[in-house]
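Starting off, we have a lone chain in the form predicted alone, written out as structure tokens.
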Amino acid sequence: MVRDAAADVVVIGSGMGGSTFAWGLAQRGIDVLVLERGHRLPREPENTSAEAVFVHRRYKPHDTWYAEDGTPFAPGVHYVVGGNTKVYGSSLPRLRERDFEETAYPSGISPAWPFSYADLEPFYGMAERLYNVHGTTAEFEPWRSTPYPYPALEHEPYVAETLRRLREQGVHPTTTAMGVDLRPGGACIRCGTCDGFPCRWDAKSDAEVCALDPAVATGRVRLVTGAYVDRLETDASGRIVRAVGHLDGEPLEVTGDTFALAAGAANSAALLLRSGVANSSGLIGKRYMVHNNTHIAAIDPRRPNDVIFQKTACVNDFYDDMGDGYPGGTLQLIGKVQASMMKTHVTRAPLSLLKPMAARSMEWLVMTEDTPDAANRIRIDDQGRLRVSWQRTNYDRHEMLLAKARELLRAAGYVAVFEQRFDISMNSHMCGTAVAGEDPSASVVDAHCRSHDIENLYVVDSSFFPSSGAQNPALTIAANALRVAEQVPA
């Protein structure tokens, strides 16, 4: 087993950013070593078991984070090859042009990015091809120079009927951009255990299957699993020269010419804070963002929901304007929820009650932007524990969109609408803890995600996001990783 290693580029983390970045570097013939703290997630029958995945948390790490008041919680992260993409819902939309520009809300500012949508657009197309994205150009989408690689997924009859009822309310539901291997001869079988589950058939467009494994196959990328990096060390000139940690309990030391962080917005920030580097701005860990998200279960007792693959539609009518001149967000179908999954939230309800509810429910995600606030942050406490300070921001917009979603669904025949608002532990879509910008005093990395302080250090996960927008971030992470991979010195 390798204890000491070296590479031209050392990538820490194998999620969407790290794996896509490694793939991009491999295309240029650069020698890459990817360090992943976890191991490969097994393909096994439990992949499709709601009880194993959601009730027994089979694939979640034994990791504890702490709220600022000291309350412990289990974070919504996965330490496996491919990172959170192994269980994500495969929704791969682009951010909108406006998301890259400064946007004023009644209760905050969403700042501009140091590059534009036009700068990233060619790489969006590359990422869509790499991740087999299915979709169709529709209203409320940004312009594109290339078509979707594959046609949009068809709506099943129950979904199609609901969308017809929503159109009668004056909105314009459309298809969701999805990353699944539903090409001719592809591995996807359109099962009911996609969103939130690992894919037993490797048909989900996750970072391991679509980017990392092909990168390793080139012979230019090596992967070391079980490799936890505790700190980065610099030489007298201030360059990073080694990553130090442990490999399955044994000491690990890795040297390289260039280092790239892709451990996720919380853990990349934590690594930099433990290392005491790249923080002349004082912003590492600050401006932590997670989308304002709420799961909705809408129930129509007269219509059993026989859908298998539910996540095919979204409503973006309110993305740029809630009717008052300010942006709102998006409504997205999510995967069909089973009774045992409901019970993880409504723990006192008997399964005998939840089963008929689940059989007649349709599930949506209501997503709006949270704006950056320096008080929302990741830090390491005196005991070396990861602490999260987080208060919701821009939440008035979320309340407005939730109200609109309830109104639309009730008019479409759903007599009951139940909500699960995301709390501090449901921290999907984390971003913003090593923000990109042109001013070194007001940002951590530059427009190409290279540290202002350290010339051979890059950040290629969602830590660099100056703002969060209100779309799933995975495709933007991938597109940016491809963009940055072109800038790294060979």
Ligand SMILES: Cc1cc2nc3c(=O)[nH]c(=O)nc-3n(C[C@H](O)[C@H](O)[C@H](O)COP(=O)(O)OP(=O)(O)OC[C@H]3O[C@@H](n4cnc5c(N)ncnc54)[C@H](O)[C@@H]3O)c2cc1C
Given for the second form:
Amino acid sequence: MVRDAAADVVVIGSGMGGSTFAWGLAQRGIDVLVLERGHRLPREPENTSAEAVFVHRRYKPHDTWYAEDGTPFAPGVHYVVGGNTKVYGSSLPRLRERDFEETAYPSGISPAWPFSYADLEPFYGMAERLYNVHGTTAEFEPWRSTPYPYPALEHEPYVAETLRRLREQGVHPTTTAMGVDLRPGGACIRCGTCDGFPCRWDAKSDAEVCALDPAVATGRVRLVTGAYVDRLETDASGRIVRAVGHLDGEPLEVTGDTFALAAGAANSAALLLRSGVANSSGLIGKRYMVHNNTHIAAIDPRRPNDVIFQKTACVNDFYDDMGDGYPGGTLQLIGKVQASMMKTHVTRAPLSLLKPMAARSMEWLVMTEDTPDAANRIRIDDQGRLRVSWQRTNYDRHEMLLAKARELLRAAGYVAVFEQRFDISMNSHMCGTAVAGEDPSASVVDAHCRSHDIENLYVVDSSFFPSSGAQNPALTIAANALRVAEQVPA
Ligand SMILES: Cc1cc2nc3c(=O)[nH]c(=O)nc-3n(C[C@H](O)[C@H](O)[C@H](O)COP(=O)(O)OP(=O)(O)OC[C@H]3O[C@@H](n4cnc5c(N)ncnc54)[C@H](O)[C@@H]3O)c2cc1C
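Next, report the structure of the form predicted together with this ligand; the form predicted alone has already been given.
All chains and molecules follow, beginning with the one already shown.
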């Protein structure tokens, strides 16, 4: 067991950012120690049980965060090896070129990134290979220098028929870029419990399976689980010298030459705020973003939905332009929702009603960009609790895309469309709490995600996002982690 340890690079958090970063460093022969507060998520029958995962919240941590008015809530986090990727939907699209540039919306600015799509493009390709992404080049996608590593997932007949109906409405649905192991001889069995569930067969391209375990296998990367990092300590020169916390209830102290934070956007910010470091900009915790997201259940009572693996299609026609010259976002199928999962949100509806509904519904995610606002922030209150101030931003774009989705689905035969708008607790796409930029007074880290203030401190999770775009974040987090791993001094 490790209590006092040392490494060339100490990585805090083993989610998408941390594990991919560790993998990138291992390729360069750098010794890495990954400190992860959680443990390995067990492979067990409950992995595929909607009751266990959604009703009894078996894999959710006992962690409570607080809204600014003091209302407690359970955040959308998973404290396990692999972080949120253990349950994510493994939809792995790239952001678009425009997402890296400044966009002026009617009600908010989406700031430019300090690097371009072209700078990240080779690393997107690397990340797609590391995470076994299946996809096909389609309209409304950005240019790519390397093909998708694996062919797109096939649509099941029910999905194919809906897409045909949508095409009749003039839109161009395409396949979703998915990270699942459907390679020849691959482990994926195309089951109905992928999105939101852990994979019992290690066939989902999560950070533990695709990046961390292969990194550990190189002999360069050590993983310590149950290692909670409370704060970082500096020496007189201002360099970080130690990560301090606890390991299974005992004190933990780890020294290193370089430290990389990858505890997730809220916890990385909280850790820096507790440590009182790297905040000359005053921006740590601020500009918290989560995307504007809504789940839709569209019901066609005449057509039972017999799909097993539903998450194969998306509609990006409105991504760059909603028809008024301003960007919209994406419509994306999600994993098939079961009645017991619906009941966790519509608690008063009886299962006897929800079962026939679920059998005839098709579920989508409507995702649009939220813009950064300093008032939307993570902070630590005087009792040491994590507080989240959050108001929706740029929401008129979301209303427009929702209206468009309803219109399209109704025209495609879905007579009823139910919505679940994401609230403060549904923050699984969180980002932006330690933004990257060229100007040290207006950003926390530089273009290579190194702290402007502290030479040996990097931030490699979603905290660095200067803006959120309107595509799922994980592939961009991974690509960026690979990019930054090439910059770290050996
Ligand atoms: C249900 C669900 C579905 C999703 N679907 C998709 C999808 O289809 N596509 C997509 O792109 N994204 C999806 N996401 C979001 C995606 O999983 C996240 O964007 C991504 O995992 C964030 O990566 P990260 O490295 O920033 O943080 P995380 O992956 O959350 O990793 C943070 C890690 O840090 C650890 N940690 C936290 N605090 C400490 C501490 N103090 N000390 C030590 N360790 C610490 C945590 O335990 C965790 O392992 C989904 C998320 C959820 C919850």
